[in-house]
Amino acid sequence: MAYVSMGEAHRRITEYLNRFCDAVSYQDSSTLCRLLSFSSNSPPLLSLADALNLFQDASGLIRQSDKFSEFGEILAHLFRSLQSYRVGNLVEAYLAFEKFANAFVQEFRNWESAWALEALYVVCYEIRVLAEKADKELTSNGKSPEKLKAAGSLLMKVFGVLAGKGPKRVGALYVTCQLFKTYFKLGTVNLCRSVIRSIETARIFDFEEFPKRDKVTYMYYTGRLEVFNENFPAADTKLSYALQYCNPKRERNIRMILKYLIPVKLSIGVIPKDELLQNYNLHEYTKIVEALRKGDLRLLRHALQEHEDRFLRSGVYLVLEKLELQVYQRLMKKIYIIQKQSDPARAHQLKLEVIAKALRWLEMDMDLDEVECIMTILIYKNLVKGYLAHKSKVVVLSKQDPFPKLNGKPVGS
């Protein structure tokens, strides 16, 4: 930190004050945006913290002057977060935020018009971020983290102002996916039900008057929750709006969105195209999609294996995994294909030894009863048409279509 006199360090608290206070009389949100955004770790910021640090009395310079004053106690606590923040006392710098945020909303509710409601953004983006950070801080000393469920908890107020009549109702669905980000990082993503409810059946909220940016969100999170579900054509359409309405240049969050459509589709009968893999660095379902195409079971297993943390992680493991039916409808087919060129006038019935020696050349080792369940499994899910003639251990098939596709529906349905 370079040397600041107290001179320097009283201009810059007062040009502070002024700043934010003019911002507030001008409803100049994009400055009062700049002012509360700790995370960006601005030099602006970096200094008030330093010169705070220094002069240690800017309450007094507060309670100075009526203009500073009739933001007394925001200001105050604004002030304590950052230095605390400067220091890298990130559970006392969080203590004091959550006051700041506070005394900020009340403010907020006071204000008629909704000219705030990018810097309401910045505050509940900050309590969030700045209450992982202290959760950390906590767990590092041994202690339990706790800051998080306690900024779920004022972002629940937050919610509470913006549902209602009025312009700032389209703030709602900000705040939603900032509880969502809370709730999924918690593990505690059965509380995004209520908020949802709110959402999609309150009569004040129209969907489509939100900003793109945050339905892009919430459909994310709503679609990663339809996956936990196995909900798999709710996740598909939320999911595929999410992808569709993302910006194009935020490759970051194309993938994020990705990770989970692509199970998705997999399971649904869709595969996705090996360029889209490659652009987006999504290696993992590289082995997957091929051992799909080639009805390759043993090269599923492999892959689930190789990539079983990662995919463990994002909770979509379960999904990949069942897909080992599709692998074996893929199978059964290629066997048939193959049959119908040696022997075409018994192409249709597929002996359980022939699959079974199949299953073998890919190390799957199986006896006929095992090979004869799958088969069952195959007909009742109707990823095969046919019946099975259990004395003379042979698959009948369908002479037509005997292999239906999904066409963009579950596995049995």
Given for the second form:
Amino acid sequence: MAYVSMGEAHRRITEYLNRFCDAVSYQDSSTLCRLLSFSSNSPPLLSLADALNLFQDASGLIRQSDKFSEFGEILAHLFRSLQSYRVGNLVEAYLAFEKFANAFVQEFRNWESAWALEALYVVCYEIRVLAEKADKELTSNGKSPEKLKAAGSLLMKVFGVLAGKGPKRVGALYVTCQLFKTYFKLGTVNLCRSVIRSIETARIFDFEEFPKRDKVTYMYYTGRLEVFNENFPAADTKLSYALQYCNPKRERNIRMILKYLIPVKLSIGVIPKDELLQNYNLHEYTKIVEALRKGDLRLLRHALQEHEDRFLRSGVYLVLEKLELQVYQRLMKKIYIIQKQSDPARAHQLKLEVIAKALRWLEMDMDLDEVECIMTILIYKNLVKGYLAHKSKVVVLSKQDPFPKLNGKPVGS
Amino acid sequence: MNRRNRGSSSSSSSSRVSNTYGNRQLSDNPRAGSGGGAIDSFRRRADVVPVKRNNDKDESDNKGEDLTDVSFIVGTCSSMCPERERVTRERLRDLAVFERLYGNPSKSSTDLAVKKFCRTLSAADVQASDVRPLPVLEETLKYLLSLLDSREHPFEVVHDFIFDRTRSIRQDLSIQNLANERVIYLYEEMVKFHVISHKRLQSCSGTSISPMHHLNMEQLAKTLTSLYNIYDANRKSDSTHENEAEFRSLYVLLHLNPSSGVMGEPLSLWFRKLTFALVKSKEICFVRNLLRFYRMGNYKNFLSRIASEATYLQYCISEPHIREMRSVAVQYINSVCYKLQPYSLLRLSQNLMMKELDVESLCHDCGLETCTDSDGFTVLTTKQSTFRSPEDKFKVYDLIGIERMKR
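And the form predicted together with its partner chain, for comparison with the form predicted on its own?
Every chain and every other molecule in the complex is listed next, the one we just looked at coming first.
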């Protein structure tokens, strides 16, 4: 910490106080945002923090002036938080910021217009981020982390404040997204349900009114929820929306959307181009796509195993596992094509023995009963058209379109 | 049966012990405590709220001190049923058949009365003398489970009694916030009870069976969840408790069907929380394979793997899905096989791990006709249009290979 004189400290604090109160008086939201954004670690904020830690009696300063004391409570908590933040005492910083946030939201309620919405967004963002840092500190000290959970409660409160008829309601989606991030981080994803219900069914909300950026984030998270719940058509709709309206310059965000959209698309038979995977660094899907194209079951199994942890963590493992049937279909088609070239008259008869041999080449040993079972499934689920002459140990393919495409629907629907 | 010597809890005069972080007295067994942090974070409970709840408001007033100061009752009741409850129920003639002394509906004894589950429990009403400490709970559970072999009463009656009284045990555990290794054992035994009831109730008849079955499933799910929380609370680094992998695998088996409506999270979400060791464990790998076969409709592998590798508990939970996969097999085969080549039931029985007579019965349950071919073998002619799902939701056919399972 550079040497700061008492006089300089006094000056910095007073300057901040003036800026804050003026911002409120003149409804200058962007200035207010800058004044509250701790995580930006901006030089003015850091130097203010140093000044506060030196001066120690900022509250006295606030009390002295009518202009400042009007926001006395808000500022006192804010300063305490900033001081703790500066010295790396993150639990303290969170606790004080929480108090600041509560007081700020009370004031916000009294302001009739929605001028301070952006500033409120900053407060919501900061509280979540601070809570995460505080929880890290708690865990590293062997204590149980519960600040993020508390931040979640506060965010719900803010949501309640915004869920009204006035112009402030367009802010509700931003807060919803902060709540999603909180719940996803905590693993309490089921808590998303109530806020989703509010957004989607309450009459005060018109989804189209919300800012585009928030709509994209919202669709991303609700799309992910659909993936967890294995509702693939819904997941496809939502994630595709997010992809379509996402700012193309935000490559990181696009990658995140694709990470979940690709498995969903694969499960309805839509295969991404290799360039897409390369451009967005989604190499974990390369072998899977290749397995689907070649009908190579061994490759699919291998790819699933190689990235098992990653796929399990993101929740797409079960989706990808289901691709097995499509890989089988592709394999059958290949056998059919090869047979057509050598003996076209009998190509539409797939002997179970031949299939078993092909599988053995792929290092998958199956007896004929198992092969028969697989073929039964494929035919029943309309991945193969034909019938099974089980006594003759042969699958007789339909002459027309024996391997129907999925056409955008999941297998077996 | 001498159950007088139950031991008492550690404190005699004060019934409430204030537990600041890291300082617990849970049980007589010094071996049984474990890392304070994990146990203090153990909050979720089966049925009841701890006596004093720590809320965020109190915390932020604590000037940044992060002490979680919560008081939990330490029970002092030395018998299976608190004295005053037993006396009251004797007076009201509210005694279960197992609690009656020589069949007398208004007389019980300390050896027979067991504390009932009380739904409307308000924190203010709970006294330490109404709550049983851990050693007493252990004895109580042991006694209750011994009733399972009783031949005197129909199973529904036995189940009903044990169902309620074990719920009360869980309530006492919850009030005292007990979560050590001995408690793991208790929860494992209670899960086993629910699983085996799940199976046995299916062969009972009567109008009350279906709701009983449903309630049992509900409590099974709740007890499992509590058990998982206790495993987590007692975990040191990446360790796995002795039976944890098997008990975790039961969750997967309960959720094979995504739309089954069983309580809990979807599987994709649930898998995220498993430790590395659990994901790689034999039991979890086994049920993940079953999941894959089930979702694919691969009846052959599903059934043969269960027959050859499942534990008895895993088998019990899988029974509905075994039934389901068998009708699915019949449905598929009826649909895709060549009409002029009727399917031999003997072969079908081998694929479905069933006796041939049972397969025939199953076909009929599905609305399909069987007949005898010219060689005298029973066959199923395919492409019949009368297939339907079997109506009787609970009919069970033996699984060939089940004999190897230890109960």
